[in-house]
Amino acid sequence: MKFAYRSRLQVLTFSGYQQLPDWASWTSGLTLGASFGLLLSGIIAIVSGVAGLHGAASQTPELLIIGTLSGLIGSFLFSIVRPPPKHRTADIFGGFFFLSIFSIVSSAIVFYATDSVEHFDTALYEATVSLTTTALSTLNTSQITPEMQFFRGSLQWAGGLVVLILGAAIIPVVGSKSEPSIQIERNEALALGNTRQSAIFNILKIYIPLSFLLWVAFALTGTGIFDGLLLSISTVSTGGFVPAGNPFEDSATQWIAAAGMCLSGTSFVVLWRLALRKTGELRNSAELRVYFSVVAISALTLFIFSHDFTYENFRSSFFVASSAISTTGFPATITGEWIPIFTVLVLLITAIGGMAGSVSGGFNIRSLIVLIRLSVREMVRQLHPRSVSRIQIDGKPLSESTVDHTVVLQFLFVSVVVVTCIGVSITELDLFSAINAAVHSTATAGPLRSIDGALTEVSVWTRPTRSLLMPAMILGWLAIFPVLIVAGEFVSFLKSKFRSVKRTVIEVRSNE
């Protein structure tokens, strides 16, 4: 027999070789997700174990063969798929909703064999809670070894990568191509390069290289190279995982961090312009504008109302309002008298968000823009209902289908945070501390604060009200579209069984 080279897509037959019918776009959307996700954690959970190996490393071997175990079944699942030429646009949500799902599991079962919690359902909140990149962590960071603060941070960091490609190269604008409007808001999107694998790569040109500046920069304040490491990489992922002790009562280490979290909140197509020297693009983004107006505005609140005019409350101040924005969730307060509003302001701020395109949760800048321009359209249509007017950001007109995009956007967001605030009432949470937890797990935010100001210890809840946190953090994390619209999509395929099924029941009884 005459061996010839046989490729992924061919069988042996009686015959020869035949390629094999590709997979169907789900199946493949799906099994590609799950797969991405196993070797997600699994790689993590390798690094970390052999990082572990130059110390006392308590828990290396089960990094190591949870690892081994988790990128093994990721990579045969990998293998057996036969991707069609293009996958639907639900089924691209729906791989990244299972990437999510089976990372989560696969590192809970990490933080549990490590003995890093007591129980498995606290495991999942904590794999969540770091995937997602919410700052609402139960973990004692001086009770985990190296190794799992190691493995725990650099979760968060690649949950802080895997969203962004999401949102700044995966998502596709709806509509059809071949209106003006809609072809704006594509090449915008599609800004960061032509094609959405140029788009991934150059944003991996940015997040690598910031993660590695922030890092030598949290070293060279004396922090360490350790520390400065989670230090890096909970800001650039806006994860706000904190090391042992309290690093950031070292001015360097805070102003470094602020600028930090500021830099991450800010969309990455505005840093890909800024590498490249178009800063001209940039004069008049309105985006732009309002994102650092409010930092700096919420910021002169802090520290103006706090009446300590001192410069520790100005960087504490701005340190806040840096944290809370960009939904980093660093746990700092000020140094000035702390009144019930700065909680509400601090609250408002995370639930906005920073800019569209950015590792950061919350509704975003760029919708809450459009929300107030379609408010004050309607104005004006009462006084002039003739009037014919199209919404524009930056001189450019949005289509009519990214405004409701973006209406039912802000009704998935609010219905969240309702459900989940009921949710969490019903279990043991006041009003304020459950419209406090949703809208902070929605916006994959923390630390939490009571009405006076200080930091809510996430640990003394119960089980059962941070389990129901996690759908909201998973919703917020993946913008809750993508994940409704694979929901959507779910249903649909039920019903359709349904029907076939109740089709072949009436068939088989009249055949009777």
Second form
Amino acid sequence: MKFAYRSRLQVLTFSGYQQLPDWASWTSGLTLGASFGLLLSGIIAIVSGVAGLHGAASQTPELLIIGTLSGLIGSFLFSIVRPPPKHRTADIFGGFFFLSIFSIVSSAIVFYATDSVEHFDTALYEATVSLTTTALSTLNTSQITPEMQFFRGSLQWAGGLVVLILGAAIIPVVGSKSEPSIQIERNEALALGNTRQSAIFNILKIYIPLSFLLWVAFALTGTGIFDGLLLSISTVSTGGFVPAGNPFEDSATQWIAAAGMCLSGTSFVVLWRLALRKTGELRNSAELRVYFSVVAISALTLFIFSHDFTYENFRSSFFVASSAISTTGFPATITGEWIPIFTVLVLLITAIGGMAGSVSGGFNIRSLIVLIRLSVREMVRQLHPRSVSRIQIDGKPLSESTVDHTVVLQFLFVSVVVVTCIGVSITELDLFSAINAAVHSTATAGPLRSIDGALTEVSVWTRPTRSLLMPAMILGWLAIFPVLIVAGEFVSFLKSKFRSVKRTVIEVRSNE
Amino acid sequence: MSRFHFKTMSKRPHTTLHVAGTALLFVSLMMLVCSFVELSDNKSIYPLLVASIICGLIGGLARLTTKPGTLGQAEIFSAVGGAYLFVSLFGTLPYLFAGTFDYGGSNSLIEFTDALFESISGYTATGSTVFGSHNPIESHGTGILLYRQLTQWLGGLGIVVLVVTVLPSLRASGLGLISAEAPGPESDRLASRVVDTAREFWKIYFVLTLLIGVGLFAAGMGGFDALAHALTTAATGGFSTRSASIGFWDNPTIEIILIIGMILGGSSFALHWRATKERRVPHFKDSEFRAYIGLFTLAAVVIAWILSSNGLGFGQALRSATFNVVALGTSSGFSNATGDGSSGDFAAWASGPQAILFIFLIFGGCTGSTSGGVKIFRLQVGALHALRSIRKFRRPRGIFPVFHGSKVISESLVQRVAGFIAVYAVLVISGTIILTILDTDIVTAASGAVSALGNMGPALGEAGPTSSFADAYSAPSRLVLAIFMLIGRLEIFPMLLMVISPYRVTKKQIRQIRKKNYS
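Moving from the form predicted on its own, what structure would you give for the form predicted in complex with its partner chain?
Now the complete complex, all chains and molecules, led by this one.
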């Protein structure tokens, strides 16, 4: 009976075990995650290499070779896995973590092999900022080849898709039985599809056409086919990489980008309902109202208090607000005067992020609503300690475990920010920059602004500082829990190994 | 229905006034004692004496004309919040009468703001001060200085706890009052009678103050300074009689005694009480205390290592790091900086140690102590709760109770802690935004809001240990900080609910009247 749960890796590692059926959920989940990660970066590298054939194609051979190798290893891993009938929640999360790690390492090899960066740790950093849609890049767009621009842009696009699948399709469904979702209630997940597969399929049905629409829109404004493609994949994934030059000087491009960012920060459940013309429930959606209110209030605050009542400033204010709340972080600023409160505002809305079930990072609007209602409930409970009240959103009561998860997520989010902040402040950054960098990394948002609103140059930071930001980016990108679950499993594994070694030692000694 | 309505209407102001009046009588007594101390400097005793008479008259009147009843939650919050508001407002009188903040360039409005800030900082045991190079502390009389120190001593353990000791008529409601004032999610009951519990707390507090005072005197501090610093060390307040705070003495022995004093002040008084009763040290069996000491040790070593790697000798680095970590971690806020940019001036340290200290501004000490902040216990519960959530993901059908030490934490307490942290976060963010709007830079604003809400004392940025809050913040910002200190002293809810509950009661009454008219 014990044999049935042994994985094939154990068969390979330990002699004595011969034929075994399905892999254990844990091993299968992780191996599948790793294979998907390798396949993902491999396919992107091959497509980028092929895309580069139209131009100078200086880095096409490296992209094709590494892409093929990565794809082959990924395919091999995929072929040897014999998944069990059902994966555990923790193992699915573990799979996502392994996907990110393998994809990052494989992409870093691409960055390093194509001489886009000097050191491998910088290559890892670049791969991380690309996949996690953070865009705190050290690379100057004008200095890298078009195929590499396409490669990192596509990584962002894929990273956005992974977040969507994890946030809008995996977490609500796998958590529905005894554990409610972290971000979205079960009934909302069902709006995207009754099963996990149908939810993922429906996400693709929105994500791909949206990217295409934005591409066409950007191309029509005169941005160019290639630059338009880069901008569209960056906008829809809330990535933040921009092509060379400043495409946002054009009014139409800036408006389209701002609208695209607003849409990307919106829950895909909302977009799906809009696509199906089921707008009835959307009218009563508190989250949607709060999201657009925050965008509007932030944009108006930037516009009014910058004392420049021009159309350009209004446009750029809306753009900066959308960019911050969707955690895209396109490098553009307002045309009026930048005052310190704007930095706080941008930092705050970046930390909050967009709606739950969207591509954007951050803490998300839904969690904010839950927290505010929890605060109010706690105050009422002080007056009426025995009162029983449920937190409601859109008239539906939330289960206590969902509220719990929201609070835990907040606690973990703040903890990640705090630890990262301490780390980077010890290495080099001043306190404000450290807080700013930690929040932006955890929220997977783009370039940082100094107190005076100027964009911070990340390339001047030391390598240890950048390395310290990478875990925060991965944690923020995967909504923290998957990484911690893997860490928990790893600790349990180490503990059990240690115990078995200890037992063996005791047995050996007693035999002696 | 109408009779019930009359009862609820009449009970609230009576209880609040009765508790506040009794608190004012204690304040009056304290001012009276200080006015006689002022004689030793050959300074005028009238400011303190007149303030004492006013407080005595108003306090006496409030006490005599009212009587407390059995209190509901709303009345408890109203009474505790009201007592602090009254005491803080009337506590400005000695400063105003003595012209303490009447220096060149100040107008009467700023003078009142400064007096109110200093008074609230005193009674909430915060330790932020508007004294500075423009208005040195040393230039004022001994009586005023002693009064300033005593405000922290009184506020440290809690003025309402003191009131409960002389109000046996409150009976069980007294425990509610103590709970509303005591730091931490739950208050300890040391004796079967509430009055005895309050007295036990004061006894421990008094003995602790005495021990610290004797220690400081033996270490070389003058008698008055030793007494003054003992009062604010036990209270984890941080007011000093010198502009340079503890840096004035530059004496390692004094600093060691203060470190021990601050640690004891910042740890649970219930543990001290058990130590005296059981004649053994139960502290290290307490999970919260272990975490509290562990965090201090870790932070002090890390900061010392960073400071020494920046060129400071390791011994000096460890001394500065330990003192400042303990001073901020226990919410005392003393400084051992001998001047701007000296080794003890943490505002001049590298950003890494400052970031660690910023975290300690949030942490605070143990529950049931005189310290402020979120409290180690709440952070432990938060961390354990997070850990449980992760374990539940791994084993969805498992039952994982949250353990604190050997005790299982109830789900309701976990929810209360979660609620508290949520409200705390909302307040810190709001405070930072308000202070930034009032022209404060973001680091000074954020650390100021955290420091005021946690009753810590100094902040970071412009409001470092050698700076005056009068220089770092504008007058409106200081008022905002003062309000935050009051909210933080009573652990957020009482002060907020004191404002909200009358609104709720009025709303309820209007609804009842409307219903009656309609019927």
